[in-house]
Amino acid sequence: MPIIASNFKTNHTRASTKEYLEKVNNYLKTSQNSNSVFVFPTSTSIDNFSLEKNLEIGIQNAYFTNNGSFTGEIGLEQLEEFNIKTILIGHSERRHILGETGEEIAKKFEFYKNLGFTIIYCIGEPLEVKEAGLDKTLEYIFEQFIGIDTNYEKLILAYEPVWAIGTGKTATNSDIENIHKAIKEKIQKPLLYGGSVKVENVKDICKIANVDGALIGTASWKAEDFIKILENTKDLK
C-alpha cells in the first residue's frame, strides 16, 4: 500500500490541525484504507492525539540534541514529550531556504536513527542542474547521500525536484520513473515523490514503477482534499 504523507511546512494553528487530524482520522476509521499516512504539522500544533494506527505525526525538523541552548530550535526532549517518533529529514527547503549544510544534515540524520526514529530522508535538484541531465541530476542527487545510512531499517526517501516544489510544475512520468528507477537501483528502500502532487495526479504518480507513494504540501493542506488524494491511492498496490 502507498505511503502518503502531509507536509504543513508553515501552516494551519494548533486548532486547525486538531481539526484536520479529526476529519483525516474518522476517515480512516470509515474507510478501510490500509495506506500508511503520515502528517508533518508545525511544532507548535503537536499534541496528544488519539489517531488510528495507520495515521502517524511526525516532526518537521528538530536539532540533533537533547535539550540545551540553543534558540529557536526544539529537541528530543520536546519531542518524547508528545511520543514522537517520525522526523523529516533533509528538505530542500531547509537545504536552499535555510542553509542547512550535508554535514548538519548527516549529523541530525545520525542522531535520530540512533533513537529509532522513522526518517523520511528527502533529496532532489534545483532546476539548473535538471538541465544538465539526467547523468549531472543523479551525481547531484547520491552526493546528498554523503554520511547518510542508506541500510537504515526505518528510512523512507523521498524524491522531490527543487524546480516543481510549490510552483505548480510537476516532473513528467518519464522524469519520475527515470531518477525512481536509478536510486531504487543503488538504494531498496521506500521512495516517494513529491513536487506539485495534487488530488488529481497523485494516482497516477503513485501508479509509475517504483514510487511507493507521495509527500505533499499545498495540495494537502486542507483536510478535504488530503481525504480525496488518500481516497484515490487506496487501491493501489
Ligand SMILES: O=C[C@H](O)COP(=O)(O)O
Contents of the next structure:
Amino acid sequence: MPIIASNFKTNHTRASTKEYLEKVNNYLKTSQNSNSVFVFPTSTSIDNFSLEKNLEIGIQNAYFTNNGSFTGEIGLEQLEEFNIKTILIGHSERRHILGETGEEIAKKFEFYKNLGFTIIYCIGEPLEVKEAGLDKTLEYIFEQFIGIDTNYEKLILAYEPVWAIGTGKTATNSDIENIHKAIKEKIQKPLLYGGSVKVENVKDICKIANVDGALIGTASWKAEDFIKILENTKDLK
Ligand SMILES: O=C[C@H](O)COP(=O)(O)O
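Starting from the form predicted alone, produce the coordinates for the form predicted together with the named molecule.
The next block holds the full complex; its first chain is the one shown before.
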C-alpha cells in the first residue's frame, strides 16, 4: 500500500486544519483505504487529534533540542505535548529558502532518530544540476546523504526535484524511474516522489517501479482533493 503524505507548508489555520482532518479521517473510516497517510500541518495547528490508525500527524520542522533558547523554533517538549512522532527533514524549502545546511540537517536527523521518530528525509536537485545530466544529479543527491544514517529503520525517503516543487512541472516518468532505481540500489527504504503530484497523475506516478508513494504540497491542500488522491491510489500495492 502506498504512503501518501500531505505537506501543508505555510497554509491553513487551526480551524481549517481541524476541518480538513475531520474530512480525511471520515473518509478513511468508511472507505477501507489502507494507505499509510501522513499530514504535516503548520506547527500552530498541531493538536491532540483523534485519528484512524493509518492517519498520522507529523511536524514540518523542529529544532534538535528538548527545549532552550532558540527563538522561533520548537523542540521535543512541544512535540511531546501532542504525541508527535514523525518529522520531515531536509525539505528543499528549508535547504534553499531558509538556508538550512547539510550539517544542521544531519544533527536534526541524528537527534530525532535517537528519539525513535519516523523521519521523512527529502532529497532532490535544483534545475541547473538536472540540466547537467543524470550522473551529476545522482552525485548531488547522494551528497545529501552525508551524515545521514540510511540504515535507520524508521526512515522514509522523498525524492523531490526542486524545479518540480510548486511549479506544476512534474518530472517525467522516466526521470522518476531512473532516479528512484539508482537511489533504491544504494538505499533500500520506502521512497516517495514529490513535485507537482496531482489528483490526475498520482496513480501513474505511484505505479512507477521503486515509487512507494507521494509527498504532496499544493494539490493536497483541499481535503476533497486529498481524498481523491487517496481514492486514486487505494488499490495500488
Ligand atoms: O512537500 C511537498 C513538496 O514540496 C511538493 O510540493 P508541490 O506538490 O506543491 O509541488
